Structure formats: C-alpha cells, structure tokens
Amino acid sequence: MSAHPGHGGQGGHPGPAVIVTGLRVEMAHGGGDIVDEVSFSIAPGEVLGLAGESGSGKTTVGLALLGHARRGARVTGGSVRVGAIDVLSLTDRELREVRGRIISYVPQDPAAALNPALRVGTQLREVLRAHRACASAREASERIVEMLREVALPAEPAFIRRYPHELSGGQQQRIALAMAFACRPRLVVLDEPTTGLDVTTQAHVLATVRKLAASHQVAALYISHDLAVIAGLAQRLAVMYAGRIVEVGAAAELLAAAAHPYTRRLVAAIPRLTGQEPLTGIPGRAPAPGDRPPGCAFAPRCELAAAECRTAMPALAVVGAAHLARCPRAAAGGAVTTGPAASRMAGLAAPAGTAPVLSAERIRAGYRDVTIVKGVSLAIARGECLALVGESGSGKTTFARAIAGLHPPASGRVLLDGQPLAATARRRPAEARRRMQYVFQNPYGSLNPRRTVRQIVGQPLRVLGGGTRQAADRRVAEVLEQVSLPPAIARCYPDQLSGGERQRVAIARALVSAPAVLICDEVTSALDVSVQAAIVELLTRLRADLGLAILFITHNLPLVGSIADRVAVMAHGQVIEVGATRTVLRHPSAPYTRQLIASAPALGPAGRAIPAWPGRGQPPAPAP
C-alpha cells in the first residue's frame, strides 16, 4: 500500500502538489510523541480537510508542513514535500524564503494575522514586497486591487486605507485568505479559519477558499473541528485521533460510510437541521501525549474495541477505493449506541398557555448614540428552550445581556415571573439574580485563573447566601455531578481542564443557585462536534429533571433542530421571525431566515453534505 493514503491526483495533473511521510513531533523533552505516522498527499487544486478533536494533533500537523514546531516540540522524523523542496531539511533562512511564497497560512484568528498599527493596503503590500512577487509599485497597486476583488472585498481607496479594528470579522478573515494567496503559493494551510463565525459569513469565506484553490491550482489544507463545514468544502477528509490518522478517504464517502467507530461517533454528534437524529457525545476523553494506553488509542472510549485492539497499534487497511481505516473492525461497521439522553427531547416542550416565567416587553438598547436591539418582545416558558439565532451584529448577546441586567436598556421592561424587574443587576434583589443566571460565550475568559473549581463553583452561593461552608460544599460536590464532573475536578484550576470541561464547570457555576432562568450565549461556538453534543445531552436533561429555562443564543443553525422547542431570528435589531423550531428550519417564511439556513453547513441524514446555498450558483451577497 502506498504511503500516501489516498493519493488524490487529479486529471490532467502530473503528481500531488504535496507528499507528507512518516511524519512525526516529539515533546522536546521527552514524554513521547506528539503526532506520529502521519502521511496523506494533496493534488493542485484540491482541498484536504484535516478533522480531529482538540488535542489530537491537527495545528501540529499543518505548522510541521511549514517546518515549525509549537515551543516545547520538534519535529523528529518523516518528511514534507512541496513539489521538489524538502521543507524539513531547510534551514531558517531558507524556511522565511519559502513561507509566504510556496507555503503560507492561515491562522484561527484573523486579528491574530493582521498588524493592527498597520493599514490594509500597507499589509497586502508588505506581502509582495517581502517575495519580490511584483517589478513596481504599479504593479502592485494593481496586484492589490486584483486580490482585494478575488476575496470579495471593495478595492476602493477608502477601504485600502482602513485598519484592521475598522473591518468586520468576515473581512479581516478575507484579508488574512488574500495575503495568503498573493504570491500564487502551492501549499496554503487554514487552521479553523471559520470558528466563530456566523452562518452567513463563513460561508463567503469557504467559497473564497474553494474559488482560490481551484482557479490557481493551489493545494490546500483545511484543518478544522467541524465535518459539516468539511463535508461541503473538501474533496477528501483525514481524520486524526491522539496524533494518528484513524481513518482517510473522498469526505462524502467517509460521511456516509465510516469505517473508524471514532468518525463514526463524530458524524453522529454533528447536528442535522432537521433535528431528526440525536446528538451523541463521545464518553470518557482523548489521551495527553505521553499517556496513551497500548494499541488503539481509542480503545477505551470504544464500544466494539476487543482484546487484539489493547495490545497493538492497528495499521492504515483498506476497506474501499482510496479509503482507509486503522482499525481491525472496520469492515465490521456497526451502529452508534444512543445514550439514555438521546430522546429526551421528546415531551420536553412546554404545554400550550403556560405562564411565561421570564418576559421581555420592547426592549431597546445600545451603544452611546447607536440603537442595536430596537424594541425586542420575546417570552419563555417554564422547561422551555427558545433559541435565538443571527448573524454577529444582530444584537443577540446586547439583548441577552439586557434582560439580565448586565447592559441597562435604554427602554422596555424584564418581568420575572409577572414581577418587573430593574435595569441593572445591582439593583435586582438578591433572589431575581439568584433565579435568573448567565452563561458566557468564552470559558476562558469567564472563570478565574486563580481559583479552584470548588471556589468558582461556589462563589455564587457566597455572593447570594447558601448557608454553612459545609453545606456549600455538600452543593457544589452535588451540582458537579449534576454536569457530569468528577468529584476530584473540584480542586483543579481551569487550566487544568480541557474546554469542554471548563464550560461544564461555568454551566455548574450558574446552576448552583437553582436557577429558574439560564441564558446561555453561544455556549458551543469554539467546542467540538463531540463536546458540543455533551454540552446539549447535558441541558436537555437538565431541562427535564429541573424545568429550567433557556435562552440559547446561538449561530449555529444545524444545532438548534437539536435543543430548541422554538427559535427566533434576529436581524439589524428586531426579531423577523419566530416560532416552532420544526417549522422555522423546514418552511421559513421571512427571506433572511431563508438566507441564514441556505448558508449554514449541514450534513443530511445520510452524512451526506448539503450544499451550502441549494439551487444556486452563487453565494448570497456578502454582508457589508
């Protein structure tokens, strides 16, 4: 069997555009390997997705190919080839002459990407300047404006001018997409470019990507968390579980069939915009380098795992053309158990002529002397999930934050179980703050470094009342079971925990006080497929054993078919539309909604990708 799984050369094209063997990075010192025997080929024009929970070696892999190692790693073995250079055997000179030139990239963050002191134009010509990729300045006044047009961006003096806090997050991205492809390189690596993105904006940038490889034959390598965003993008997928490739293959072909239980474990927590098939989360959670078990790597999370899978590191086999799998049952496939959680959704939604226990009636907020929420009336009822859904700039978290007191409205009123309550939160009695708590979107930003979990947890319960220390505690132990914590998290630091884990413990924080209300503000854009699916398992049924109430504000459409009894869209500060999920997401009646669902990724119930805009040729038009 060749090396290279899945050679991918196409028509008309002499060989792939990019050969990786046998690579492998080492913990620099010592503690084991990082990714090991990892080998896949790229063809010109084409697009690899490389998909993976965290942690299990996608970004080591795309920075290996531009011959660097995170601090703390290096690269140890294998090799990297783009056309006839040996990029691991370049030295540092001639690495700063190959990047940018013959291999660039893309990273997560765009702003992480652009020199905020410098304008656009400025950035774009650096980029030509430093590959001498013009003879001129006119040439590269023309250049600019030709990659400015390729990404969809105005090539008007005045937006050449701005600075990158003066773009929106979809344009820095395009910015970031076009100084990556300005020097016509052979190899771009994207790594997640899209995540917290909106629906509508992410899927301007997927199709620059496709258009861009395609039209200049560059290989690309899409590294991302996300299948279904995969799924419409990518001709093949890889998929890596604690530094190897399990599984490799054409993305349609291993969506509908895969032969690994691990990607057939992430198909079935990618949610489907019908809402039809659960959501299931992966039990138990990827090694740490250095700490693998013998043989497979997933085999303790496995359900079909036998004797032979402990003991020895299966090979890449072939169970179909150019398809992969490391994994001695492959061929055997088997379906996904659903856990007990899976049809919890069923008889969640609140009776008809339920009073609502929390009400917001003509909200208006804003910033200084500009109006985003613009006279927002929304109600839920007891055990109720409404989503509320939007492109960034809606007004979705301004209004979140209104009802909760965290941003005063400058009219319109909250009503807590029929009582008004006040604008701020600080002038809310204790008992409306105790029932009423928030979620933040970053679990990151949202606990304190310097704190225990037992102390994060608990720190509600000291602010609100909750009795003894013993009795806190007792609460605490009490309400991290609730989330699925062990008890032993209690005494870690957040970072100790994985992001999964730290967005369980701020879910823990806000239920400590028994809680009536729970607003939770895209609690799931930057998690896993995996972790998001255990993150909804565990709010539907906290919904079923408390009766709480939810307000999810999100922008992933495909994920609220799988949470919500209704939804709401918003747009330039008014909501549009509203009602009973199932009806919104099959037969939407405002045009907006429409444009939201036609660009938001989305696997059928196959695993079979639909496409991004169905039955058109072009995107809808960007957002300005």
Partner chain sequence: MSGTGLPGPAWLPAAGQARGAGALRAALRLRRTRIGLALLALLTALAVLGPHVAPHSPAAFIARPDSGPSALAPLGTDYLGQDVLSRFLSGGGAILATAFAAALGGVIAGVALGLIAAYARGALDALVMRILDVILAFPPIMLALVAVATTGPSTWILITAVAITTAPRVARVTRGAAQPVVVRDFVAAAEALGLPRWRIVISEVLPSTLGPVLVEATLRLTYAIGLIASLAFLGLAANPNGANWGTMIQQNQTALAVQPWGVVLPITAIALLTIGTGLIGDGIARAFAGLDRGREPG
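One more: the block was the form predicted alone; return the form predicted together with the partner chain.
Shown next is a single chain and nothing more.
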C-alpha cells in the first residue's frame, strides 16, 4: 500500500512533511500483527486526526512515528519519513537527537509526563538545553516566556517556579504542549491529550493545538477515540479498525458521508446536542491482535458483509475526492446504511404530577473544611430519567454518593418513597437498599477482581437476603440476559471482560434486586463511543421495560439529549439550571450552561470557532 491521498487546500506548500508508507508493527513473539498496511501523509501546518477505539492500534502508529515500539512489539515493515529523515532506519542515538527537536510527542496523561520533582520552568529549560536550541541562559528565559504565552499560560516568574502538582490538568497539558512545540518540530504526535479534561478546558487546549500547528507550520497527528473532538480540530481524518486504516478523507466529508460501514456506525454512536435521536451501538467486539479474521476485520460485525469480505482483505479504494475507504461495497458506490434505530424513546415522557420516588432536600456535603455540595435539592419521578450535568469538581459525584449513603451529608435529607433515609447505607432498612442501586463510573474498579461474574451479580441477593442459591443463580442468569450478556459469562472473572461487558455486569448487579431507582455515575465515561452508545441504548431499554427511575450523572452534555427527560446543570456545588432536556439544550438560561453547550465538541466542519476562556483554564464561578 502506498496510496497517498491528496491534500485539499494545501497548495503552496512544497509537499508533505510526513510520509508513512506500509507501516507494520508485530508482536515480538509471533503473536500476529498489531498494525499493518498503514500509509498516510501530513502536510506542514495540517492536523491529521487518527481515530479509532481501544485496541485499534492508533497509539502504536503514533509511537512508530517516533521510531518507538512498546515492549513486546516490533516495527517490521514500512517507512516513516519526516522531511528527509527516514525515522525507522535511525540508530538509538540518532533517534534521541531527533525526538523532541524534529518529532515531538504529547502524551495522554500530562501528570505522568511531567517530572513531579522539577519546577515547570526547569523542565521547559531542559528541553531547550537538550537540543541546544538557545545560545544563552538569557535567551532560554526569553523563549520560555514566549512559549508560555503561546499556550496562554501566565508567563510570570511565580508561575514558572511552580511544580506540576500546583497546576490544573489543563495547565499541565498546556505545559506539555509548550514542551512539544518548543523546538519548532516538523511533526507533533498528540496521543489523546484532552481525554482527561473537562469540555471547556479541552476546547481551549484544542484551540491552542490548532493555532500552534498552523502558525509554526508543524504537521500534527492527533490521536483520539473521540470523533467529535477530531471533527472540530483536524482537516483530514483517518479511521482505524483492528490495526488498519479503514477510511481516510477530509474530516467534514468523512463525517457527513462516511463510506465505510464501521465509520458510519461510529458516527451514529456519537451523541449530539441537537435532537433526541436514540444512539445505536455496534454489536460484537473488535478482534484482538493475533485473533483477526482473514478478510475484512469488521466483517463479523458488519450487516453488509458479503462472502468476499470474509476471505480477502479489501484494499483502500477511492470513493471520492481525496477520500479512500477499505470497503468494496463503498467503492462500488453501493448504498451503505447503518442498522435500524430503535424507536424506544416513545412513551418515555416524564410522568408529570406523580409523586417523586426519590428526592433530596438541601443536601450539603464535603470533606472536613471544604463544602463541595452546597444545598442541592432534586426530585425524580417514577420512571423518569434526570440527568445531572457538570464539570469535574462541580460536586455531582459527591451529591450522588450522599444520596446512596456512601458519603454522609453534613445536612439535608434523602427521601425514598416519601420516607426519610439514614445518612449511611448501613443504617438504612434492607428494602431501601434494595430499591435504590448505584452504578459506578469505572467498571475497571467497581468489580472485585477475585470474584466471578455470578458471585458479583449475585452479591446483592446474598446480602439483602431472600431465596435459595438456585433461585439466586436463576435470577442472575435472567438479569445477565436483560443486559444482553451471554449466560457463559457468569463463570468469567472481570479481567476476562471488555470495558463494555464489565459495565453491563455492573448494571446487572444493580438490577438484580429489582430496584426502583438507579443512580448512574458517569457510567459511560470510561468507555469507547460505540460502547457508550450501546450502554445508553441498554439503559433506555431497561427504563422502558422495567419502569426504572434513573439519575444519570455525566459531564457529557450531548449524551444527555439521548437519554434524559430533564436536565439539572450543576456548578460549584449548586444546581444552577433545571428543565426539560430539549429546553435546556436549545435555550439555556444560565450563562454557564450556554458556555458548557458552546464548548461541547460536536460533529461539524473543521475550523468551527472554539470559544476561548477569558481566564486560565478554570471555569468561571456561576452567578448563584
């Protein structure tokens, strides 16, 4: 493979800054290929988005551009040319020379990339010194001030003397950006640099990336699992699946008219601010390296797969101007449509006027001297889904834990079916513990690794009593079926399951006692978009089938439209706006809500204006 799609609107430049041809990375001990037949090019000043879900090989590609393979992996074919340099043929010593100066890297977690024992100024100076970018100490100091200005950080001496832990996540990531762009490299590889950040902070970091790449004519490879983020940033987009690029083209065109079935389903899985169309996930699981089927790796999950798809790997074929896709049906111009969207939203309107099943009154909670939740009152009707939206640090999780009896509030009370509940779960009657269940954010932490799925899901039955073991096992099997898991999974341990499967197990554990209220705390934030869509689909279905009331906590505003009847927006420990989902999303009344909606990455043409915070990466305090 050596196809290099052209560059729309890149006239005037001498040619691509980066050319990757036929890149292949294998597991060191013959475990099969991790990445194969990856070819692309990036023009100076261009941002190429590399999208894909967990395990698709996108980080492996990013690291290969730096001439690096992770432990247990080996680059076995292809070439990476940055300018005149053939990266893969360099010796270790030459690579050290090139990294940071010609090719630099921004990792996912800035906290892990910065040395916690060194002041940020020292670390910035180190980059300049390592590559002899500055002649004198005075010049280096001037460059540091300039670098900080470029990434919109205060360049004052007090800031330069800070340690990484004294900065917010967004500030840390901007320091990492400053370091990456410090020596004016030809290529910057950004590996999900905004994944851990709030939408507003993320919007600002993205704007900084785009500005830096354009103004210094740096080619940037932006790796992300989040198509919406890439859509607002990258001019072109490459989508990876199971180690291969399945589609590449101009970002706007690719999102509006995806040619490959996988891309289409991925786009359909993204929640949107506008409209309440239900999300659809992708059935099945992406194949692991070494376990990939012959032919198209997506064929087992593709409803359009033909016999030829299962035998021969389709080649990247032209489907439009500078638009390639690895799908014979797309190349033939056949209509590629995604599966039917379930119309489960019908009949889910909030039952107005009914008595609330769960209500919280003036909850205040915090840690020692710090009050995090400052008098929040909310009520959820039977069968209603209320979304609680806010950025990290807004107090939404503390509020949810106070309701669940995991974090005793300083004042205020929780009522279930009109009955006040004790502050800690242990003191609540078994019936209250049965009727209200909690699903945790991270399915990698909420399941005991030493227990089988059957033991985990059956635990509430054992604790809350009732029934024989046989009855419990039957109930577990029933609930596993409700969350669309195969019965055989009951014998598995959590580390044998994928993230989406684990979260289904966690939901099954919450459902096993037939609750009336489900508290879902960021249940999709640790998952890939297509898995997120499947989980939202599942919750919507369960709600309709079981008449569950759901408190759906999230920082993901677009997701809200797909699931909730009402939205409460929380900031700085207070609810600043409550209303019907459609009203809040379309006509927000609080300025903070407007800001939040404007910052949310959405699918749209590249170059969409990203509003900049006037401040320094901290959301402004909302008017009470």
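Positions refer to the first chain, counted from 1. Note that the rigid core is defined as the largest set of C-alphas that superpose within 1.5 Å between two forms. Since we're looking at a predicted model, the values are computed, not measured.
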Check: Once everything's superposed on the core, is Ala250 shifted 2 Å or more at the Cα between the two forms?
Finding: no
Checklist line | Large Cα shift (2 Å or above) at Ala379 between the two forms, core-fitted | finding: no
Margin query: At a 2 Å cut-off on C-alpha positions, does Ile160 qualify as shifted between the two forms after fitting the rigid core?
Written below: yes
